[in-house]
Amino acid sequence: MYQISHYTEVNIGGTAIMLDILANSKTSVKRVVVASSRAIYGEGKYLSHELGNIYPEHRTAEEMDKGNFEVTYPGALSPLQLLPTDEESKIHPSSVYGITKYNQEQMVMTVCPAIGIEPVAFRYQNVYGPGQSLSNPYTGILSIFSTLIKTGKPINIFEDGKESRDFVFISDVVKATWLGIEKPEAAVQVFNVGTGVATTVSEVASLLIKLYNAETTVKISGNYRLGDIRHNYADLSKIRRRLDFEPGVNFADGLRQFTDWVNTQSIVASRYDESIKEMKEKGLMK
């Protein structure tokens, strides 16, 4: 949330440079595929018994300080039901990163048709798999938790552990991206890429500990980060219909492949503690 200039320069500025070159040079480029993100949606899609489909606003520190982590919506009296987020869902990112990814996506989808190039955008969910960094805390909780487990440190689960994400294995991301390059039906379209399954953070921690055969202390602390969403998982109807895409690796099998790879790696100190300290100093973690 605090690396505002960096995200803007890389995601928006870097994309602008590329589009400038394509617009002002003779090239043989026929299609541009942009790696967008589920972060552009912000909080996911929900069903209210009273109001129908709704898109809750971002949670407030005041409510989360009380331990109220689930999302609410004015006029919704009964608990909200989480729904898969489709490509027509409301765009309301809760982070600077999400804002810049949406700008990046829109730049590609707007400029490319005007200069005779076909754009395709993929809104990737939480990508994981062998080869991802184990020392960079920004690659996600699978790397963070794995490094903690392998170094004998306890796991601090934020909120109440029931927050969920859609974890998609790297081979499925590659498959979807290849379809976006090769299939004519992908031109000038935006697609979600995920598994269509929501997995909680507590489930992730339990599965990792089991696969590593470790004895690790897990604390559900109630800590939270400003800007974090509660839930989001992908509706894959469009990519199934148009590109005949079907995720081939479920989370249990993908996690086993990931942990088998981690077991072959030399685990070095991560920057996780440093990142937590930075967030606390900037008032972004409570």
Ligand SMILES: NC(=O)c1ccc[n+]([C@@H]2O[C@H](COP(=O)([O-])OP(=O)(O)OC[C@H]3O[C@@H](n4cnc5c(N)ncnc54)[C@H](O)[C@@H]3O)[C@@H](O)[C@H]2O)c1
The other form holds:
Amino acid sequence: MYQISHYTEVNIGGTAIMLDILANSKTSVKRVVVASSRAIYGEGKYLSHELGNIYPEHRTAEEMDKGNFEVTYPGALSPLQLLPTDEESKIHPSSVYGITKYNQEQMVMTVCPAIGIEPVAFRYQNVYGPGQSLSNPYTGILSIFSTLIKTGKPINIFEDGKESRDFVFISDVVKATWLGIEKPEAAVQVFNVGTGVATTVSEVASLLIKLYNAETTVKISGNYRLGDIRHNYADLSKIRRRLDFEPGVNFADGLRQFTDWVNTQSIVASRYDESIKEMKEKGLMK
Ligand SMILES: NC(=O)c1ccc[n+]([C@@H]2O[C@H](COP(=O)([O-])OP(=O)(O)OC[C@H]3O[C@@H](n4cnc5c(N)ncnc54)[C@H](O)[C@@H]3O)[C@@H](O)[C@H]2O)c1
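Structure of the form predicted in complex with the ligand, given the form predicted alone:
Okay, now the whole complex, with that chain kicking things off.
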């Protein structure tokens, strides 16, 4: 599961091949839209009473082993206030995936203008909706939890369950991407795409259990995955201002559409236990 050179080959190498073709052949391509990710930001932006805006580094295993899951920052004494991440926020990915996504974004944003093509980058938050993969146990918390619930297994919530993400419904992602293809104002720009709302993992589990009308055991385990961030949600000021984008589907409505769709699918037994075992063996999860 942890194939660093493969990730690099696909995300960076694949983008390089595409740019080589665009640079070295005659094409009618006018614009390239790159599906970048909030993963490039790593931990989000925070306000420190003492220090102003700060970008905490990745959490250490030492602190998380003690059950200290919130981020900290040297010299910041009072509790940090989570802020939405804007496009000018520090780029400091905490995963190989995030590193490759930033490379991909930079390559598109740098090479395209030099060859007469307009680049646009969208940094999507956590995308979800009908049609997403239900079988990949390493990613997509809604799919993982849904599969566990539907196969009568307990849910193991990592950390203390208060970690949060900005879940954005697929139709909003399509809407933003379409604006990025059509609008002149999008050219050579980078935009966040999300809802601007942070939802905790515990809330996600409760809402799903309710929607499936299930009786699932939930265990908040204190387990954690190295490289996972604590919180991140999008500042949408730029995309609102420049592209007139407004997310149209709130989490409750989107989740209902997602679970309605899951209810029509045949659920394959979860490879979740296997994936947990593998991550533990590789030292990626504690
Ligand atoms: N899903 C999210 O929450 C999210 C968030 C931010 C960014 N993104 C980005 O959006 C894009 C699509 O993600 P997704 O979640 O829809 O993923 P997905 O797994 O549903 O789709 C990925 C697609 O890429 C194809 N693919 C995989 N390996 C390939 C290869 N070696 N060569 C050619 N094609 C290959 C797959 O067949 C599939 O069609 C990715 O670039 C991802 O990094 C996704």
